[in-house]
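A lone chain, given as structure tokens: the form predicted alone.
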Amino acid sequence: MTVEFGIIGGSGFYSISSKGVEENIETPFGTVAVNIFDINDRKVAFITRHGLKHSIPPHLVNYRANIFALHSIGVKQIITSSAVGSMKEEIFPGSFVIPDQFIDFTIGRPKTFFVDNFEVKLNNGSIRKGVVHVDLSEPYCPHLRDELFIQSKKIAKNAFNNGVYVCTEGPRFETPAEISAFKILGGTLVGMTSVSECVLARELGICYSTICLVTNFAAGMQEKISTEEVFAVFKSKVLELEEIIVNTIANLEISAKNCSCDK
């Protein structure tokens, strides 16, 4: 079986309305629940980044297992969903980012596949081992990128192309003088998981990108950042996020795929 696309999804997205089959999928790091269905003839796998009850915290989702599966299963292509906090005015709750450069701030997880002679086979034949350095110039997948922004601004009312997404290393909430350091060095959104899975996926010479939906302002910037404010904004904005990555999958031109992930 071989699937072209994967979605993961993050907090509060834990499932798509397409009906598929469920499948375990085992890794060298773990075994993964997959559900894997069609988007306009097109094979999709769907994973849970946090579990279907959100029981796995951000910095002990194994993002190696995550991606390695979709990997196995010959996925190219990876969107994913990030629940983030805004450091610009104007991007408030409830608007879609698409960003296009990351730093990062993690701390205690695995960052890599490539330790004690890791070997893997790439989707595009070629082999990778030992000590393998892989440039981010481009982390996040043009590709995807262009497509993701497209779809963002058919179908919601605000959309933001390019930002800088901060990722902490969680469970916590940041503090206000975080967030005021993170402004000074460029810093548009912050959260806790996408640039483990962009990394990851480069490695494995997988495109990804991710669309970031604003659930709050960063701390400092708000008077209290709150989980329930976190999920009732996710949960009012959902659908909108599925549907905007149903049709991107769907439009997505193969063929004129103007990047080098895999390289």
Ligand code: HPA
Given for the second form:
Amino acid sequence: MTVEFGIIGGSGFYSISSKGVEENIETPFGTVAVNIFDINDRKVAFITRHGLKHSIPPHLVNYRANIFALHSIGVKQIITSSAVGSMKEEIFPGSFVIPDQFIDFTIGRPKTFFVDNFEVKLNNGSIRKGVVHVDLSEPYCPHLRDELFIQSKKIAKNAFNNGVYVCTEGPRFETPAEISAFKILGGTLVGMTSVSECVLARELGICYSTICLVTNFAAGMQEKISTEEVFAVFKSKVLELEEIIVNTIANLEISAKNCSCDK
Ligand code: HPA
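For the form predicted in complex with the ligand instead of the form predicted alone, what are the coordinates?
Everything in the complex follows now, all chains and molecules, and the chain you saw is the first one.
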């Protein structure tokens, strides 16, 4: 089976409206449930990052299994959604942001496929093994980002291009002091998930981009942050989010790909 596109749905985005076929994909890291469906004539696999009932917290997501499962069915481009807090006054809750950089503050997650003589055949046919240092000068695929932003602007009232995603370990939210430090470092958004996926996808030569939905201002910029608030904002925007991702996949001009994610 060859499936060109993958979607990983984050908090609040657990399924896609189109009916698909459920499959369990075995990987060296565990079994992954995917739902495979069509967008126009393009085959797409959907994975829910936190499980259907949001039972898997960000620090325990099996990132390697999810990315490897998509790779093993042929996926070359992955779009994900991420709930985030905003560190900029002008990017308020309900906004969509397509980040172009990240800073990684995670501490306890497997960060690479390449341990114990791991060897993999990429979907461009080349073999990758041994000591692997991938280039992350452009961590999020520019080709996917451009189309995501075009489609976001058509659908969402507030869409922002570019920004630095700061990834924390979670599952707790941050302290105001941490947010002040992240601002000094140049952070725009704070979340708990997107970075491991982005790095692992690059290790397998897969284009990866995320669309962030701002659910709150970061700690210290509003009174308190609650999980209920995060989910309420997400629920109010999830249909827009789905439409943006579906339209991005439907309109992406693969032949015009201008990235080097699989090089
Ligand atoms: N911090 C980290 N992750 C998040 C936040 C936040 O403020 N909001 C939604 N996900």
